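So this first bit is one chain, no partners, the form predicted alone, shown in structure tokens.
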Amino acid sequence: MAAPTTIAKLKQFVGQEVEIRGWMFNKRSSGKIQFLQIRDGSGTVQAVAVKSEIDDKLFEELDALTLESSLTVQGVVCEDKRSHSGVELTLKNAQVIAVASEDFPIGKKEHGVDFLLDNRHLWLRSERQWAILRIRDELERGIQDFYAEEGFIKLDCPEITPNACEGTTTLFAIDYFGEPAYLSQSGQLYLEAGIMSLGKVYDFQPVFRAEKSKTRRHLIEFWMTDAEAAFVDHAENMQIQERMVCYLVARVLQHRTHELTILERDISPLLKVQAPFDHLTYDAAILELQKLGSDIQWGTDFGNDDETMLMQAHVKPLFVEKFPAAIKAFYMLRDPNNEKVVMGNDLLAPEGYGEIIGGSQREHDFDKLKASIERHQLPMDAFKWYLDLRQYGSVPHSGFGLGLERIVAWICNLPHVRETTPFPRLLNRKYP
């Protein structure tokens, strides 16, 4: 009986008789051999079927396999030193499992955007679908081994929140049971109850924002991780952010080669992600955009357009630093040197994507930390259990958030973040 595997462990059993468990998803014919490509998931091989060598009607039976169509394929594994994958595959028996309808959606002609949404259960079968999904497996995998070997511990945060962490005009209010309540988009304020007892906390969950943008940077749905750390400063912070960007990128290079080239990724300036990045002040970075023709005023967030002009002269991600804290969260903390700026950053991912990493140090302190609330005009009520955490041993900490649809589209240069997540959810988009 040959031996079950997948098409990704092929290369260990050259010569051997192997069974492969996948789909067709291309299929061209000579007349007396047929050219199968079959994917499992794990890859894709070239099952080569010859009239001569396989039953006449199982020959019949492939050559009128429809694309798409799932099937059982035992062959012998040979070397081909002209597939990606080094082997291909002498089909010697199969057993179709399910012939696909002829009029299989996705074809190899272009189509428009919505139509490829609106089959975006059938799209994610694409080979750069599957990469980008590849791709960013690899990034969610890499982004907790990073938490464990800084020492950070996992902490689940709720979904369904009370209150937010920046105000409630981009959030999805619900009905709890006749109370008003939120869908989180963030679960930073709990991961900083949890420092208290862990030092290190991070989540990774997926969170929601009510905001009705389209631009390509921008999902309803989204997956974050938030990090916290107790006595933290600002700039330890993003000492932390810099070696993480640089541990996924390196990562992606080392585990994921293959997806890059199917993207045709040119993977010249992820080479260039090394510590250390540069650093800009938010003051020198309005500065720098109003000398390239942008006319942004001090006090002003950056816009999509602002992160890509400001972006034409770094190669390397980029951290904006002490933004107006008058456009900042209420629990960032002061400089102490300049009470209008907060101990926060942005990180700028280069070729024009914009931030990636939004951090700060936290207000400590339960005095300044809720007169902030009340200048932000909060209700305190909602808040009680947050100050509590400045009143039972408060120390200085900080943290981070990273958005991961975000980095996937970087890392993969994608046009849009609709492709870095397997069922987006846009302002007008809900199916599939």
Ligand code: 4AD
Second form
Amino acid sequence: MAAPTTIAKLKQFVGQEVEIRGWMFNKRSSGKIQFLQIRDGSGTVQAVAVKSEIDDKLFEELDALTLESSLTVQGVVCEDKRSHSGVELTLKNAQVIAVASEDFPIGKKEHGVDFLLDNRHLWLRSERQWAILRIRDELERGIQDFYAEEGFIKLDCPEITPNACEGTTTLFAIDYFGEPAYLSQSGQLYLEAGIMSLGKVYDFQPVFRAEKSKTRRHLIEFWMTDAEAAFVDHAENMQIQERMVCYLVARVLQHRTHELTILERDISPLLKVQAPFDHLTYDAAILELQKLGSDIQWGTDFGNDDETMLMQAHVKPLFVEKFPAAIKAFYMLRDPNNEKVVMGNDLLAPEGYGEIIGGSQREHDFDKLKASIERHQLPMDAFKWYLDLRQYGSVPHSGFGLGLERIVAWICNLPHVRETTPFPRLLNRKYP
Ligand code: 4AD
Ligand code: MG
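Mind giving me the form predicted in complex with this ligand, seeing as the form predicted alone was just shown?
Shown next: the complete complex, the earlier chain at its head.
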């Protein structure tokens, strides 16, 4: 009996008989010989069935087998320099597990985006989606490994909150046993409590934004990692962001080359993602945008087009710092030299991907924070606990939030964030 293994491990078994279990996603036949393309999650391999060498009934059964049927295959592993995996299987025997209906909707022909999204549960099986999901997984582990190496502790934050973190316009309200509550927009405020216990903390979980916009960068539900650290100022905060982005890009380049190849990702721009990144103040960015022909005025936030335009001259990610306080969240520390702007940054990705990180030093003075909550007309009751943090041993501190889907889209060079997540939630879509 051949031992079951996975396609990714086949190279270790050249010359031996093995068993693999998976799905037949494609097939070619020349009458006397069939080439079955099989995938098992870990990779793909070609199994060659020769009529004269296997049971007649089995050969016929395989010949009639529909695409996406599941099966177990026993065969001998042979070297095959032409294939990506370096091996193919000479099929000896096979057992069909379930015959797929003939009308598997995702074919070789071009499909519209809505059709693909309606069939997302089946679309996930395609090679491109497989590659994207594996890069997403690499980034998820990379994020956690980076924090561990830097001494950050994971602090899990609630998804149901009594208050807004990032402004009230994108809040998802829910009925909490007759009282209003909101789905979390970011774990940040809770991390600020966590640092007073653990020093450096992070979260990594879904967040929700009731974004009424349909752009290629916005999801309604997405995964965010927030980081927060005590005694870290705005400048050091940006250094952590820079180290993290360099680490993540290098990690995907190292461990997911095959997936990047499947996506036909030109990796030369990614190879340039090395410290130090350039910095531009918001003031300077506005002047640059106006020079480039934008009619943006000081005091307005960047739109997607502004970010893309600004990044045309940059091959590496770019820090834009010191945005006007009026367009940023209530918790950001004001610049001591200019009360109109905050000690915060956005990190913009090149190649048209725009903001991937937002971060800042936080206001740690009780009176100033209270005044800011009032200015933003936020309900003081809900923020009492947050203000407490400034009553009992407040310290300067900073943090940032990275949107997972934004960095996946950039690294994979995807036209839209909808393909970065297994089941995207968009303005007009919550199915499947
Ligand atoms: O810039 P944002 O709103 O910052 C915060 O939420 C802070 N509380 C983070 C912090 O300081 N701890 O969001 C952070 C990042 C953005 O830079 C972007 O990458 C992503 O989250 N993001 C979105 N991604 C997908 N869809 C959306 N609707 C997003 N909104 C923000
Ligand atoms: Mg932001």
